[in-house]
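As structure tokens, one chain now follows by itself in the form predicted alone.
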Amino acid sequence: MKLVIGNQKSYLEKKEIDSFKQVIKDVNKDNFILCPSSIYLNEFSDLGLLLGCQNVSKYDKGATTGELSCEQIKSIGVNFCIVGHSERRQLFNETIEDTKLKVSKLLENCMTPILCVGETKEERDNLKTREIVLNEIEGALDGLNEELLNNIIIAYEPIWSIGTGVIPSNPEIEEITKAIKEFLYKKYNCNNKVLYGGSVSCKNIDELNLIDIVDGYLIGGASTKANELIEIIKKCE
């Protein structure tokens, strides 16, 4: 059973919320982690799903207007989050350090991370994926209690395929999510969850599955359509 996580960015109004709910409310909850808008993670506590954010502060709680800490969004029974997405590192300038502040306040508060990391297509070209990669892995997780680093959750998402419906070939993702291991393992001596993200659909989803080596999906657009994301949990089930 590989694990499916949608991330719904800032996509559904208010409107859709219902509708959207009565199609996943019996989705199999055991391969699935939902992160919505954060305005919205009330609105689907009374599914009983694993539920995660998109973004966390990288403050403590307290005087930091328009934040949300872990402390806020644990205590609402919030346990996963996802951290360093390219959009937050392109559009909001967010750095490697940035990233890492996250993943040390969130393992503190017990919660997991969802470390995002995945090239450029100029990067891409000049065959510099792997030391891309495993460069931002290192940057995000160096320094921190290592006795915790088992508990994050790594998603490879090629920025060049994300909304853009190209994907990598299989031996391309085969081969990236087995490096990534191997460095987890080499380095800190760990057996991540490693996801494959970027224009996942039901359209790929039956070809994706035969590379045993990935252990799940983050989805971004193909999340907030409810009977495509349904689709996408069976066939991970």
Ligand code: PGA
Contents of the next structure:
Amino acid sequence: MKLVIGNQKSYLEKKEIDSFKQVIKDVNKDNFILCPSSIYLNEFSDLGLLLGCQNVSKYDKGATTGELSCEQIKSIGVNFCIVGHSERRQLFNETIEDTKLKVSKLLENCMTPILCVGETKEERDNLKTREIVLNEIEGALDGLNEELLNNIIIAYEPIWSIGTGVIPSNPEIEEITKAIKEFLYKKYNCNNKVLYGGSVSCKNIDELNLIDIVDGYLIGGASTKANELIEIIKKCE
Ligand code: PGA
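Structure of the form predicted in complex with the ligand (previous: the form predicted alone):
In what comes next, the whole complex appears, and the chain from above leads the way.
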């Protein structure tokens, strides 16, 4: 069974959420985590789904206008949170230090960070994928309480693949996933789940599912289309 995490970004408006919910309500809940826009988290609380946020404040709860603190999201039953997504890094100047603070706060609050890492097209063309990805992981985790690091899910998301319909080959995904797992095991003695993300859809899921070492998928665009998402979840059971 592979884990499916839906990252709905800020695509859906309220009426689209209502119809999404109708279709998704009987989905198998064992291998699925939904990360809707935070304003809709409560809309899903009666479905018994595992829920995640797409971002969290690096600050404690308090005087931080516009932010969502770890304590707040935890208090409404959310146990997962995406951190370090490339859109946060590129559009909102989130640094690796910010990401580390967020990971640390989530772990302290017994929540599961979903840490995104991945290279740009240029870095890939310069054969830097492995170096970039492992540096990002190390930068976000070094110095944190090693006993808690096993609770992190890693999402390998090549930036050039997000929303483009272009994905790496299976051997490429397999190679980097293996490198990530070996690195985490050697450095922190951890056996983290490692997901693939970037243009996952029902068109490529059968092919991707052939990669045994990948533990699941972080899915953006396709997670906003309820029927496609259900089909993908079924194929991952
Ligand atoms: P995508 O996004 O599936 O639309 O490529 C993935 C992500 O950004 O997590």
